[in-house]
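Take a look at this single chain, the form predicted on its own, given in structure tokens.
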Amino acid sequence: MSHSISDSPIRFALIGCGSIAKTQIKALLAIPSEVKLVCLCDTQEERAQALAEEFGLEVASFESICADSSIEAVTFCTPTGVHASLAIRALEAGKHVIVEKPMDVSLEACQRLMEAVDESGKLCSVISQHRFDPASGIVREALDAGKLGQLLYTEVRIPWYRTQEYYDSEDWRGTWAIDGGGALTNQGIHTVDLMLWFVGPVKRVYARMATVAHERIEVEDLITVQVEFESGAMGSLLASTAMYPGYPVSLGLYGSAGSALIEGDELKTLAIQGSDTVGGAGANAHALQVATGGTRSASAEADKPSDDKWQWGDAHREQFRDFVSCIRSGNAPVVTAQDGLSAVSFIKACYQSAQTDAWVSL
């Protein structure tokens, strides 16, 4: 049966039924007018079957998904080290693809995927859902409008905690070959992406890393990085899975005319010199405290009821919504394949620096 791409939901398949799959399934099912999730696939068929039964979906093989011309897009929730190889096969079969972060474990694999995207003419995006958080949008608008002036310094902190059981739960976790790295690659990459989106290209990095709190892993659970940006701004980054009991991510931007602080997914402070244009509780001479409460803006929608708070999974939904819109329009998605490559390039430079005890230029 034929259907028009202009008005029918885009038909998706989801590959990989591990820990993030349920978040993606819920996000896709939340926009039925835009997406039809057709089937799930996993190398462990019983795992796929359990999820399929929970959500009333079908299970299919990867080969049959690639061969099914009615499936227009595929989202990959597999271990990082197989993202590119599987996504390339889907692109060659004529599908649009989204891969979970990171894009892949090596620059070579990321570049192969980008070449396949160019050859296929299909869309590719990497899950970097925090760009779609309301707080991120407010900060990006302030930066685009020049409200913070010249950026001087950025501070990124990812003081998370993961148990030994987390690393022991899957044999690929904590490996260079399949996980691609530790705290910075697996947990920190979201905030790395936001940092690059906000501050722009990096000139060079100097990093120190260690494994301090976990056994049977090859990768770092603690890394600190000094960053110099092409713009001249300086920065620092901490990423860890050893900071018991774990604390919210924070990203601070400090400019010549103002500053912004995101903690967790919320905008804690937006301070602009000589300005009271951003509403919010607790404004004082030093800062305007912006209590967004998870609403979409700090002004017009701040009165929404509390049950409309931004929740985990909402940003995934918005990234899928953007992706589907771009399939229809032919526009580039908010998060491009190049953005995915840029985040991996930054992380690889950090690892190279830590291993050589030297500054590494990007």
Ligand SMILES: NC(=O)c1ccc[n+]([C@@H]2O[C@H](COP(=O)([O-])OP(=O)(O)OC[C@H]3O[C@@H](n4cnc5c(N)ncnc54)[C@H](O)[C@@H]3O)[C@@H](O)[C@H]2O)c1
Second form
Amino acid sequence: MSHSISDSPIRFALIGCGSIAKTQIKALLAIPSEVKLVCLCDTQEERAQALAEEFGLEVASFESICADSSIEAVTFCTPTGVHASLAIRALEAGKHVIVEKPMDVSLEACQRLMEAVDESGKLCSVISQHRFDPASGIVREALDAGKLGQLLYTEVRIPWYRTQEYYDSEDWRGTWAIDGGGALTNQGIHTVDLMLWFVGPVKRVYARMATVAHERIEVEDLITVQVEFESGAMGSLLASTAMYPGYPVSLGLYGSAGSALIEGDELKTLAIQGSDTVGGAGANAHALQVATGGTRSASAEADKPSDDKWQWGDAHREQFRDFVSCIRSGNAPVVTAQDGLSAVSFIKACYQSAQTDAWVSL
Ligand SMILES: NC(=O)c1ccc[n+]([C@@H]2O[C@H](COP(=O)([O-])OP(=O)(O)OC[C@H]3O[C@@H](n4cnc5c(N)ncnc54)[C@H](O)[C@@H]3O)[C@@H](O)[C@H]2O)c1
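Shown: the form predicted on its own; wanted: the form predicted in complex with the named molecule:
Full complex below, order starting with the chain above.
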């Protein structure tokens, strides 16, 4: 799996030039010693052309990208329901692949992608950029050091708002076939992934869901879930796109020896028994990191901007950096293909529970 020419930038192509593409293009162009973004592709060629002109890049067809042996990695910003089928073709053509979240709309499609990854020996990752937020790193470190003790309870809230125009803006939005689900799948999966990363595997879920505030969508815009983790921890989750005007995501972790609260991408509180509680309204991750003696910013990440300036796109950039370093080293990325599958598995269990009005085991 490792890269043969150790120092040259990994040559990338980007497929799907809609709303998330610009974030990815900027993130890839921000790390020129690690990545060379070679070309863009979209079935609506004018979209690829517009971004290519803006960023001084080339446009190419998917077939020519697969046939071009100089392209080593492909990133997919296409609608969710075409992630696996396209990524499998790229893997078969010998490329490393990274797909936007969610991995795909069904467990079967995700499993097909996993099998293709195994057969190809290439690297696959799924975008879950909030793992790379400084706040997430500090919480992960606190958990690894056992500072919160035994996790007792986690509370995840995604009280977002999306207009009807958002769902009307592309044919695939709000459909089971291509979006794969609603508030939990499209918007909530980021925090689902963080929850699974922090708390661990889930034993069973009980969910209720409905479409309460939008028309012409098949999927839920409101879902609540009771969660039992394999560790014995309990949890609850709310995801919605119906909560005008929309509020920041929050993720609370409550352990026998302390608690952590992330709101948006900021660490609001880290309270550890026997230590001073740090944080509170307005605290940012950097201040907390200093206060808790965290090692993250003092390490090899010295070239990263401090999280005072942490902004949209930085986390994508850091995930690409991790992906490229794993292509070179053969190590597993921070977000593995299995992590992508696990998030989709959790969500599918929630939908099954809501549809059957029963607890569903994972
Ligand atoms: N990580 C994040 O924060 C984040 C944010 C937004 C979207 N996303 C994810 O990114 C993906 C795309 O979302 P979006 O909002 O940018 O969608 P979008 O509809 O705005 O853009 C998708 C683009 O893909 C193109 N496309 C479709 N099929 C194609 C194919 N076979 N080959 C080439 N191009 C094709 C479309 O023409 C369109 O331009 C989704 O999976 C979504 O969940 C992630």
